[in-house]
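As a starting point, one isolated chain is supplied in structure tokens, in the form predicted alone.
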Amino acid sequence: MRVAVIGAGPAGISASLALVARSVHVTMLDEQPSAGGQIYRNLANVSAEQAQRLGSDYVIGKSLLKQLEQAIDNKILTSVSRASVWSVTEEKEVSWSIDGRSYCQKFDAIILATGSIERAMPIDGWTNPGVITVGAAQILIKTARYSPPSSVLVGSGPLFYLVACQMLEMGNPPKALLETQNNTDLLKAFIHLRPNLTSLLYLAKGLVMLAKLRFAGVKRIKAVRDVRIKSKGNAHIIEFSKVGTKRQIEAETVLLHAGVHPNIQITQALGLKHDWSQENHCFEPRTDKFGRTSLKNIFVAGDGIKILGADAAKISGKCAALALLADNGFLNAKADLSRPYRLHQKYVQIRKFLDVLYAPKDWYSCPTNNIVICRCEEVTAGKIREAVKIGCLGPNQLKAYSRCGMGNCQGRYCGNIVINLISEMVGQTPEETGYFRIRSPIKPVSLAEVANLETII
């Protein structure tokens, strides 16, 4: 049996290891130069000292990568790096490109472990040079060992504080954190807090990070809204309001973060059912508790289903692999898969708390007309609203009206904002509005690559 695992983050690696333990041959495809995903990015190429500075959660990945290397050495796992997967079919044919050359291979089963995407925060000035996402700053830290100096972070969420602490460890602490959550959010979130060991550990990690930032003298300003960025050269002035009072702060770099959501481009292209998550304000692929989809032998694992973090993603990857093995006779059909599932469920409760606490705000989820929403095609919120006024009722119609969602990212980053704008104007739910109809190629690919597609037997 041949299995493709798409994505080499915690879920993909964990799924691959569970499969090779049963002598199933795995081909693991990932866009990055080395395995690890965002959480363990570049871990194999950094020193122990550098890894330690980025936190204990980063260092934990060493053992996972070591197991992966052993499986590769034993020739039962094939790891394909720098592979941009641009097509996955119901017949389980996977096509990908590497450095201008394209390949296609048919598999018996597929596990999609494509992880998450950082949610867009379209505000005035977000397209200016020197304004990037918190996730992009983390990539710089992990790959180039560079932390942007004199930075101001705008937004909220676990990654928001983690990257702030990593910048601190790199010797360039943030100048300030402009946090969008407020005391009302905290009160609403507490209703969903059900203390268990997992929840308490997560809360403890968060409190330690906040204590580090406070001890280092990093300024935290909460309940900010209506943020605007005015840029000139390498200088930025961030204007914002807090409890009705206008304020501003200067910075050399501005880092934005509005949380993350599942990367659903492949699951949408496969025509799988998706459900709107009221908690995380995004579409999530519909699966059973082990990651099975409506298509036989196609599974989804990790943050590609629901955002629960790296630890939960590892368990999710293992659950998907075990379910695949059971479905195909490699395990007793009555094999007990409940234990890993119960472990996975322990992460769900703390996530409900975090989703409510750091929920996206209306002032950037449905921005004013002058704000660019689709960066690829330079479509503003105003153009989208104009299209709705003259009869556009959904994201797919919007492509014909404005080309929104037709650029290189294929709606990855503008999709949720488009849904919000249309739903608000038409007066319907996000599920009624729907998502962009995704078709292959999922990623940009040249005609030469398609014409010279090499089939692997």
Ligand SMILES: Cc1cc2nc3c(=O)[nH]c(=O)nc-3n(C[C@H](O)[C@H](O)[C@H](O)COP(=O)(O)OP(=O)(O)OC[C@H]3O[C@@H](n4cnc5c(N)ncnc54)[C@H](O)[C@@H]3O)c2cc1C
The other form holds:
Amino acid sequence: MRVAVIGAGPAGISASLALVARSVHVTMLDEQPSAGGQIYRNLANVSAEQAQRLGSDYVIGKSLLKQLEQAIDNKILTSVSRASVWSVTEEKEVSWSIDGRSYCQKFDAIILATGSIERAMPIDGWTNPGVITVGAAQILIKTARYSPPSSVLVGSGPLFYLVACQMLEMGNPPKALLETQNNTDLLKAFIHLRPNLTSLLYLAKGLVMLAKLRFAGVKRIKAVRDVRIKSKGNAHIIEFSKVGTKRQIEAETVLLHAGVHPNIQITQALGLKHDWSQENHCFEPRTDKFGRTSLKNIFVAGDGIKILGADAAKISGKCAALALLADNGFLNAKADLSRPYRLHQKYVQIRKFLDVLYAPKDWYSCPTNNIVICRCEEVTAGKIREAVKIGCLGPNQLKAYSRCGMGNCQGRYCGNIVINLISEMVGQTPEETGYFRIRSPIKPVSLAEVANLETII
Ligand SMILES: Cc1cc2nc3c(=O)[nH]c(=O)nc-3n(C[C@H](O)[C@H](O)[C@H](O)COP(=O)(O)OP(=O)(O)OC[C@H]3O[C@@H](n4cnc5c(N)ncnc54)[C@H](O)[C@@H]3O)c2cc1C
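Alternate state requested, the form predicted together with the named molecule (shown: the form predicted alone):
The complete assembly is shown below, putting the previous chain first.
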């Protein structure tokens, strides 16, 4: 049996290791230069000292990468890096591109572990040079040991505080954090807090990060809203209001973050069912508790199903692999998969707390008309509202009206905002509005590459 695992983050690596442990051959494909996904990005290439600075959750990845290395050395696992997967078919044919050349191979089963994407935060000035996402800043830190100077972070979410602390450890503390959550969010979130060990550990991690930032004297301004950025070269003035008072702060770099949501491009392109998550304000692929989809032998694992973080992603990867093995006779079909599933569920409760506390805010989820929503095609919120006024009812019709979602990112970045704007104007639920119809190639490839597609037998 040959299995393709797409994504070499904690979910993809764990799934691959569970499969090769049962002598199933795995081809693991990832667009990054080395395995690790988002959390363990570039871990194989950084020094022990640098890894320590980025925190224990980062260093932990070393043991997983070691196991992966051994499996690769034993030739039971093929890991293909720099491989950007642009098509996955119901017949389990996978096509990917490496340095301008494309390959295609048919597999018996596929596990999609493509992780998460940062949520768009369309505010005035978000497309200006020098305004990037918190995740992008972390990629610079992990791959180039570069931490943007005199930065102000705007937004909220676990990654927001983690990167602020990593910048601190890099000796370049942020100038200030402008936080969008307020005390009402905190009160609402407390309803979801349960005194179980996993939740308490998560809370403790968060409180330690906040204490580090306080001890380092990093300014935190909470309950900010209506943020807009005026830029001149690499000088930015960030205007914002807090309880009705207008204020401003200067920065050399502005880092935005409004949380993460599953990367659903491949699951959408496969035509799989998706459900709208009220908690995380996004579409999530519909699977059973082990990641089985409505297509036989196509599974989803990790943050690509639901955002639960790296530890849960590892367990989810293992669950998908065990279900695959059970469904294909490599495990007693009645094999008891309940234990890994119970472990995985421990992360759901604390996630509810985090999702409510750091829920996206209306003032940027349904921005004013002048704000660019589709960065690829420079379509503004006003253009989208105009299209709805003249009869456009959904994201796919909107493509014809405005080319919104037809650019290089194929709507993966603007999709959720477009859904919010249309749902609000038409007075329907995001589920009724639906998502962009995604077609392969889901990543840009040249016609020459497609014409010269090399089939691997
Ligand atoms: C920018 C960013 C930074 C993050 N940093 C952290 C962090 O420091 N700590 C933390 O706890 N959590 C972090 N997270 C959250 C992170 O999602 C999870 O913690 C964890 O990494 C999820 O594991 P996963 O295996 O499900 O997905 P991921 O780790 O996201 O791995 C998915 C992999 O799939 C690859 N991929 C996706 N689409 C394709 C394609 N079409 N072709 C080929 N490869 C593809 C991606 O490049 C990635 O390597 C981050 C999230 C983001 C978006």
